[in-house]
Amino acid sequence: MKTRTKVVVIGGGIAGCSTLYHLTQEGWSDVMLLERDELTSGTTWHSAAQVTNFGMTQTMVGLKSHSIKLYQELANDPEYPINYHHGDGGIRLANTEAQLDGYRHFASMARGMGVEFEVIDAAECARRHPLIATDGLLGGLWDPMDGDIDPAQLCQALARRARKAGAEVHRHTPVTALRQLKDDTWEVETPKGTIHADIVVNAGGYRVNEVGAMMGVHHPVASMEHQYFLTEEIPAIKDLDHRVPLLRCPISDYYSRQEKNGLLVGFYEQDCKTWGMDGIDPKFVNALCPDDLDRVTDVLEGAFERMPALMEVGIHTVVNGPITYTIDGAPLVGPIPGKRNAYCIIGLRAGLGEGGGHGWLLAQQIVHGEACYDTWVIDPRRFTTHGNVELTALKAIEDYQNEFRFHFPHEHRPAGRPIKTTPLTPVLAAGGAEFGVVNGWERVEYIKPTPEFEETLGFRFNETHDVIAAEVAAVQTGVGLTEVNGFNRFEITGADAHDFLDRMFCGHVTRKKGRVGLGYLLNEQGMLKSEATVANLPAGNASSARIWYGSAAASEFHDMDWLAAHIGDKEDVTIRSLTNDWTILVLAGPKARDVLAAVARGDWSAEAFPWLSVREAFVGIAPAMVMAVSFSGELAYEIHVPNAQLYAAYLALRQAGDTHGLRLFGSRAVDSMRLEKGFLHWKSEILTEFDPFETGLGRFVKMEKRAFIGKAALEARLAAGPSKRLVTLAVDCTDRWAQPGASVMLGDAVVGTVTSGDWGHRTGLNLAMAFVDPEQSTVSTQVEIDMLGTRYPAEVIPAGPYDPDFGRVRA
């Protein structure tokens, strides 16, 4: 065994077989793969193994089409055939209206990957299972490259091929401590030596956790018992022509598939398990939990009434293996928080099915630091320190029991909840405040006007409607307040600030005191990687001035990596995060300015704090930062306060708000407004697949600037031209709003893809943004877009229809 490599994979299921195929894919045949025993002797094993092309964003139905195409073909590999059960086809079941609504919009949101899916009515199920009941059915989507795979062979395929490009795979090889060096590259001991790595891959399965304790990290994965049964021959099956389609229930729990002349048949019962809490046995190898089929009782019940074949059949076997999961259900697929050098695949789920994509995507990151599509839905730093062992067990039993039902928009589950809050969570919950959760906060969505208000949710518009316009209407004629906790903030200090700051940001970067700036950063390869305000706060009782950098509450982890790694050796910048320390509270609308300014001392007149102003001043008694920004398109200041002292600046905002009628709002009223200002999300539409003159910002570069990270590939870019271009669009359609994903349509070309939507209570207009291609982007042009089957008209119109001049914002 070699002693030095550039990248060593530690596990061998398909997370780590996948990955080190695919590196030797993109060019880097000095990889080495380290097991701990044999191949696929953790999870891949017993894996039900489905391969089904539906996923609920776009990228992961990129990266499970990867994954298809590539099965198929190491199937039709001559030298080393494998069995794959490719085009069966699958239903996934719904009884309600809501459920084919999601089906309907997932089928348009695929449409724009190459991916067609169709929504069928019962009857059609039936006619296509013909061994499935339509009780209490209404339909399902269909899938017709469902499929299932042998995990075995698909892994000593993939290890084959990589040994062929000149990787290597050591058997037997545990790994059994990591030692980061100074120059951040890794050594790996083993029994069979040392092997000093340039990076290292956590593909560890359910030990996850056991690598990571090497690293000093924990991965907030979790694993839960699963049980699947084989059933004898079923005579139905048998005398078909055909293999019978997957099936996927939401209504009672279970999925099914052929298994030679039977079926395989898998639960997510109501009353499940986690495995491993508390340390997982080393001789746990090709190994299962004892059966537990009491446990499953209820959803066999359901499973019995959607398929009455199964009450007449025998069990011929049963398994009860381990299966990993996240806090959301999607994998971690990318770097390591806080290291250097060091990358993970972990919390595969649905590993079979998807690990050829998620490989292939982290193979692309590893080699060229990003992959070809947007990979934040997988991204190990969505989750930050709030993703703790138990919290992470409780969301992992909740995600199995849903595992078939999709989230609705605006849906928050209950597990897990309240993990972080500042101190009004409570005070804004006795007022009447419904909350959704942005990277583990509550953050305040609506005021539900009686105690007993409940929303439906679904993908249409619902009884919230009228209670956003409500909220918007008294930001735009008086005033409001909001708390905007979460909210990502670093100080940055050191003589060589600006300048780092300067590097980092494609465009000009103030160096004024007291004023403040929004500018991107970009990658190497000139895409969008982050947005950030850039605060100089006036000196104060410091020795020099501090800058604070503030960008979206998820990317916590994320932009402090991307900052981190980028200080120069010889720099004078320190970063020191506080977003945990401090709270935004937002005061919006024309009379933002008289409650202010009843409540903290000084001029705060337009002439004296001008718009992209900030200012350090007292709220009442409270210390506080005021910057003079407005993510509404109103009049609006965002007053940072720490959090020992917030409740402090509520209560005086409050009190001189009462004479102005102050009214709280939250971020969905947020969301209507800032469409109609044509201001932007991260990662809805700042996104690593374009760049910033692709996503209408061009007015943010600065490419006489002598350099910035990511310029000589956009300088590439803007010869070779624009592939997409971001509009906004006026929509046809009262009902309903447009949700990220789906396909605008120009006849039966996708010409499109939806990144946000909603309705636009101030100007009365029906809005989205989408990436549409060049030839569709001016002005006047006339598309379609796919909204839950029904395609409605939609007119590109100039970005930011409420006040384009903003006059309000300077007021």
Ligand SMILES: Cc1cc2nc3c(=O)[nH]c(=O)nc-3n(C[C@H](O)[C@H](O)[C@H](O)COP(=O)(O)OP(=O)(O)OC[C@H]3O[C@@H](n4cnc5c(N)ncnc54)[C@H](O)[C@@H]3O)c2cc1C
Second form
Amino acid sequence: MKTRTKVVVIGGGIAGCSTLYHLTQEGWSDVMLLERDELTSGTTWHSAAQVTNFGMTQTMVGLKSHSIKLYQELANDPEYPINYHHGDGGIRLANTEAQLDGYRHFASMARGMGVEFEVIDAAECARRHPLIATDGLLGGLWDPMDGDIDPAQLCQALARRARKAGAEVHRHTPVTALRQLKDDTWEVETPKGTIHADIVVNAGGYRVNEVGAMMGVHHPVASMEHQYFLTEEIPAIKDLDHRVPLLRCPISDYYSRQEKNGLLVGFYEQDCKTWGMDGIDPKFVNALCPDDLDRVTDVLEGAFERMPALMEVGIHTVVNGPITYTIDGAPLVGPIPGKRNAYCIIGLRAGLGEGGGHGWLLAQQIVHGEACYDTWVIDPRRFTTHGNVELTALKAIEDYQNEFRFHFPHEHRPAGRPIKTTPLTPVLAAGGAEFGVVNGWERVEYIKPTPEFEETLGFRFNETHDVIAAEVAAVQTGVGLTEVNGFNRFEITGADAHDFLDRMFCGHVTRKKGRVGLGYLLNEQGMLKSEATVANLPAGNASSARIWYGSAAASEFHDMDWLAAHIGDKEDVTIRSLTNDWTILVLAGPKARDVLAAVARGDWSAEAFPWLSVREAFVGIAPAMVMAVSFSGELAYEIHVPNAQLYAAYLALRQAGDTHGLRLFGSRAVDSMRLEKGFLHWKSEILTEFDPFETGLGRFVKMEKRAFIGKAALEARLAAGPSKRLVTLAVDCTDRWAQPGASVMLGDAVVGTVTSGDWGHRTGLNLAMAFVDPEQSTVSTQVEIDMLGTRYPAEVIPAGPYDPDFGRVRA
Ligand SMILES: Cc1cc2nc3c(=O)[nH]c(=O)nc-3n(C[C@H](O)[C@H](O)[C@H](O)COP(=O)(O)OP(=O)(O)OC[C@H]3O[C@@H](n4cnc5c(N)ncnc54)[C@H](O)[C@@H]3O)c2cc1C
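Could you give the coordinates for the form predicted in complex with the named molecule, as opposed to the form predicted alone above?
To see the whole picture, the full complex is given below, headed by that same chain.
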């Protein structure tokens, strides 16, 4: 075993084997995999190993397509063919119109990734899957690429190819300790000796947190027990001339696939069980949990009713094994927050189907710093301080119980809430606030018109439409107040702070005291990494610079790691997170200045405190940092207040606001208004797949600057021309909005993908933003958007149709 290597991958299940193989594919052969026992001896060996193409985002669909393509190639390798039943097809069932709407949307979204799903009715479901009864069934989503694979053969095939490319694989080699050295490389300790590695990868499966503990981190991953059984031969299957398609049932929470001439049926019971919460027996190897079919009786019945043939055959094997879950059901694939040269590929609950794709995207990140798709949906940094053991377990249980029930738009499930609140949360709740969850924070979505008000979740406009309209009208004509908690806020100080930021941002960073600017950070490929406001705090606060860097709530770990990694050894720059200590109260509307002036001493006129200014002040008796910035497009102030004084500031503003008819509003009104202004959202429009010019942010780039991260790559991209362009579209439709991911069509060709959509209450327009082919990006171009299976005409319009001259924010 060599003692020096570039990468050590810890764990030889599908996650580790796929990562190792793809590292060699990306050109790194000096890599090794260490497995404590035999390859696949964790969860992988007993997996039901179904491989599906379905995903709820384009990244998930894309990575699964990669798995399918790779597995097909491996299956056809004459030197080492493996068993892969490819293209049996599969059906996700539906018994409500809202579920079918979801499938129609996912079909529209997948088309943009070259994948054709089909929404079929109940009779067609039964025609394609002859074993099912159609009682109570409305239809389903047909996924033609579904199949299943031999998990052990798959891993052996990947390891074999990796070895051939120069990688080493060492079985019976447990990693027992990890030490990070001063130069950020790692010492990896094993009973066979210590290895010095540049980079380590945690692919430890259900032992994820044993490996995590060696690095001093806790990963938000919990294991659940999960069971399936195999039946005896079913005559109806034996007589078929094709394999039975896979079945996934969100009504009764089971799945099935063909196994020999019988069925494999797996269950997601409500009475489910976490596993290994208090530690895992070191001898749990190639092992299963005890059978417990009593636990699944609630869902068994539904499976038997849908497939009556099950009642006529015996069960010959039960498999019950640990399966990992995260807080939101998607795995953690990418850099480990707070660590250097450390990555993970963990929390895989559908690792056989997805593992090929996850290993591919991870290897790209390790070798190139970024993958071909924006990987935020699987990024380990998307959960921040709230990802503790107990919350993770609660969310894992909830997710397991809802395995095939996708989230509807605006759906925020109840487990583990509230986990992050401010002193205002109960006050706003008493005022009728309906909350959503943003990075764990309870964020006001809208104010319920009556205590009994309840939203019907779905993909079409519903009873909240008028509620949001009224909130927008209040902000447009009078004044509104809302809380924005969890907004990411770093204080950056030090003599070199400005020079440092100048290098990090691709545009001009204001050095003027008392001014606020918006800017963009690129990665080395010249693509968009982050968006942040830089507030240059007024003179007298500190001897050198004192800057507030503000970005999206979920970006805290992501941005901190990126910034911290780029501080030079000799640079005097300190970054301190204030994210959890301060909260923003947003005062917006033409009367916002009157309300602010009534509670805060000083001259707040447009001349003394113009748009994009920042100033310290007292709001009533609460100290505050006030910024004249607006995400709504109305005159607005962001009032940043320490959490301890938040209630005091709120009371002062409400009392002063009473005489001006101040109303509370929420994030849904803001979402609608920001689209009308053409303002972008991080990870909706600001993606690592596009550069700032493609995203319409050219005015924020200063190519003449001496140096900034990504400049050389951006120059090359500029010379090559854009691959897509972000546009705003007005859609000719009144009963639904364009969902993120929906396909923009020209004839039968997909020419773009929607990133955001909403009704613009001030403009009366149904608005969408989308990345489209450059040829379709000029104003007045006519296209169509596939919205829930129906194509609606849409026209490219100038970005930000509301108050395009920004007169209202400057008023
Ligand atoms: C009953 C059941 C059915 C399933 N059905 C499907 C399905 O149909 N389709 C699907 O896609 N997925 C399915 N899954 C999920 C899928 O099996 C898992 O997502 C996948 O196997 C996880 O792979 P992994 O590599 O992350 O973990 P594992 O397979 O557990 O591999 C982790 C490896 O790390 C090793 N390791 C741990 N600690 C150390 C250490 N300190 N040093 C060295 N090595 C270490 C372990 O020994 C182990 O081999 C199912 C799971 C279960 C339980």
